[in-house]
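A single chain, nothing else alongside it, follows as structure tokens in the form predicted on its own.
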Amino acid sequence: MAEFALAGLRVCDFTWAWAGPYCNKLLADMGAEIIKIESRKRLDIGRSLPPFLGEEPGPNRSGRYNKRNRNKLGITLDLTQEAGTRLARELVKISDVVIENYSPLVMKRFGFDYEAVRELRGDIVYLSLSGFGATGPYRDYVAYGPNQAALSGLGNLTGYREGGPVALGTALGDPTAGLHGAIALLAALHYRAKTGKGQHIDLSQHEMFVSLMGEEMMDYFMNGRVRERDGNRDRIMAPHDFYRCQGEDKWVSIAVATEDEWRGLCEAMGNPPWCREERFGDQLSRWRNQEELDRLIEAWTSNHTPGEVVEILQQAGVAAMPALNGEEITNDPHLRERGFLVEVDHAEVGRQTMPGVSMKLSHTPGAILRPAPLVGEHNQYVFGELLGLPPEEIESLMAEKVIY
């Protein structure tokens, strides 16, 4: 695996759900050895989440889990037993990194908080991807994706002015926090390579989400102004919306930022007379008359398929893209040609298509080398080969439900 950028890096993975597993997935795609620790008493919650192949649930059948945990090794270990924590401590000693995404008290209860782990390996890099960080009044609060969006302020911006906040289409905070965590880990590993010193990374998913708010926060800091919900509208660009096209529930996104783009849009639509009306004569006028402008544009788009609209407008230099559903994303010719959609063989669910590695390094590219682990799939390798336990001891620990 020398051709992978992170080959030789070993991660002791205590994470579950999404933020932590996504962070580890990014590292695993680049060659890091991720050893995921679960227990049959408390499997990763991701294993219970749909979709399932053929609508048949099972701990190894979740598409969501299998996508987030590819390229990893999986072991089962009961950390509520002393023998289990002893084995986990031995695993920490031979690892470069420990990652967890629980509230602060959880890892301390198991004896694997940063201070305890640092006693096992002094130069360990330890990433905590908790919801609210290791300090502060919210530190022990429980939260999932919709709660994160609400507390960050993003949920209050999502929706239409006449309605209330609308949930995001996905728990955006989790994978974004995972990405921030991966960057922080690489920075800490670079520091260790220069100094020989490890460190603790306290990454609050909440603070990460708030950091994405940008102009909304700055507008309040600078002007004391609270932004209202605007639906699909932009504060400057017009037109800026989704427009209905030919076909059932088919839409296209169009956004125009400059006068050149506006002229390109008008020419693409055949220069209808209303394009020359004073109410659409400049950017501010178009912004003030968006409702009527959107109606006129949709009268044109509704006579074309999304693909036709995109081809016509892109040739005119106008930003336009179809609103794709899952089937259309899977068959997208651009993703296919770039080799982004990859087929992966899984022992239980067979060959499945999933997103590949999005970061294309020219000399050390990542790859999907193995599917997500079955429950306890790599117990023999980790406990036998890495930790050197004899077969009879492994069998004894399995019988005692320590390796379980």
Second form
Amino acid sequence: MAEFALAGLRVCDFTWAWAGPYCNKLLADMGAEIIKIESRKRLDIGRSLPPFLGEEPGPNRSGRYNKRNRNKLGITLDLTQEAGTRLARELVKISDVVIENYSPLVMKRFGFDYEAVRELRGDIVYLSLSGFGATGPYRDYVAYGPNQAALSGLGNLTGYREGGPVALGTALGDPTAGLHGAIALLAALHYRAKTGKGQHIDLSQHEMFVSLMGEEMMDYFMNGRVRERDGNRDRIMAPHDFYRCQGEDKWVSIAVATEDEWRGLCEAMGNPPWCREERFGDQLSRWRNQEELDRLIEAWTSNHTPGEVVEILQQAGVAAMPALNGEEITNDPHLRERGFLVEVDHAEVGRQTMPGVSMKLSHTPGAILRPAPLVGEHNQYVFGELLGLPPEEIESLMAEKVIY
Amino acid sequence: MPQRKSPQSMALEGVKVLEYAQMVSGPYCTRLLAHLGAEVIKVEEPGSGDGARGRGPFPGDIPHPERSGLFLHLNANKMGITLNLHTNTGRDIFKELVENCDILVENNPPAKMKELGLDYATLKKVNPQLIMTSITPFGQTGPYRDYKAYDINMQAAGGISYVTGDPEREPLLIPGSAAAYQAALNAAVATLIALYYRDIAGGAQHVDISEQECIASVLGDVISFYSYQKVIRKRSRLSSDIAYRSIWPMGIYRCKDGYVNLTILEPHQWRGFVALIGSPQWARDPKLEERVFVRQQASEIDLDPLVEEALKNYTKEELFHQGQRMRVTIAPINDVAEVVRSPQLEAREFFVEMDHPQAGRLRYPGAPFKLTETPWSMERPAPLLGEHNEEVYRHRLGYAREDLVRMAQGGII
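Can you switch from the form predicted on its own and show the form predicted together with its partner chain instead?
The complete assembly is shown below, putting the previous chain first.
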């Protein structure tokens, strides 16, 4: 078996929903041991989100939860009881990392803020993925990923030219926060390996989202310009759009940046006479007249399937890809050949497809070794083996609904 | 505010990174490392340099390779040298640089690195401890390996476009190089994972990042819906979640002076929302609270017009601050000017100011996270083209000043 880069790294995971779980999924895929703390009183909200197998809800049946939490161990512990927090403190003592994604008061209320946790484990690396950071006037505000897209400026820029803002097709703020968090966390672990020192990472989801708006921010700082929604247009490239193809709701994206690519596109379409017209004679003219240009290109693409268009255009050195839907991406031959999509067996939902490891490391590729935990699936292992509680004590803690 | 110097130690101090990358994905990856204390040497082609130098925005909209906002933003805290890898000497020097670095980040087409004789198999021999991170649209293997793609094409191939936009219209681009940023982030995570492993076990490693896979990894539930329910998710007006009865209310709603995003997942948030809009009759229906909680109960009636009707009496700032006091997950759709004015960002000193010899004094987006022991730091602006040639070639690699002249004349640097 291949080696796992993060083998031996233990994470005490207080997170829920998506930002935090996405962060420690990245670590779990590389062999870190993630101990996810839930309680039957308050299960991860992901367990209530569809899809469900057979459209039948159930905490172990959510496709979203099962994808986000693969490779993790799951325990149930009621942190509103003193006996529960006592066990969580024991768990923190044997962990390298704590991750949480709440507004700052939540962890403090349970007695697991950084100051408290470092008393238990001096070299802990503690990652907070709050909505707005630990300080400032909005520190107690709450926001999901879609709220963060709104606040960062990206939400305002996504939309058709003449229409209002349109929601992004995914809650991009969550995984993006998880990725930024993982970077800070891994850097802090590198520092700990050198110096023995832990630390607290205060990540504001708002700030990390705004840092992705560099180009738009710089235009504002340089020119005072506030960019408007511009549909699928690029500031420089044209054509640059989605074009309807043969079939129901089938689309291909095409983008042209250079004269070579423009000539390639014209040739691929069979050099229709309009290609030589002055209004499309150079990049600026094409940009100015892109509405007509788009109509003419679409007249060509609509006689082909997206697959045909892509094959012809890529052959001609033109950037084109279909807008893949859920079925097409699941069966995409390229992703399949790279082994990106994986089938994972799960006790309640059987064999299901999910995206695999999002990065390929040649020597330590990582893997999906286990499905998402059933509710409380690893209570015996964590409380018995890791914390060394005798079976009768575990049983009585279960009866008292501490391990619950 | 004053630029941040680093009195404390840096998390990645002593880590040497070589960058041979352009535009967004590679440069954002190494920028993240540079702000954490890694020393990044950016290699650009003599003449035009990184393509981002030509993209702008430019002050006064006057193009200038040293004044491109995108370039300045993505390359702060790095050193810059010019090197022509299409010459033998250029490639030899590159190998010397590889020998002396821990990490190489590049985002060139796989065929180009091979053609230059600078593929992983070759460079690993030059430096047996090398971590080489390659970011490409489709990865190093597979049938689409050599396909050409810009950001819009990658969003399409990653499955995000099909579910973004109006169901009656074409899919929509997410602006601002969204696919490239996802790739950059995955590349930085993978690079640091490889470094973590190398700290323990040693040895070289090649990191292969595919933008398509990075985007497919952030799809909320498109692949899961197909796997679990054989349902192909489509675009929908407010948010694709509504159409599939998963979350309501959720999406972008018009209010008095603009738009807000409302995302209600929990019953207490719904109750807060009802109070926020003054508890109208329709919203007091207990079935609606149940609908928030038990996600399968879709209403036959479209209630979104009622939500929008209720919101139109309030400004987006009122809804944001009053809503937040009631624990409602609501936020205004802000334009860039409004983002910059955010009192939260100001209180946390998010934006940093930096002088640049050609572009002048400018504000930049700052730290995406704060570390207590090893602060994020911004020590220098983006390099001028070839700014550190002297430092790197003379002082580090030991070339004579006369050699530098010859190399410049020969189009090598």
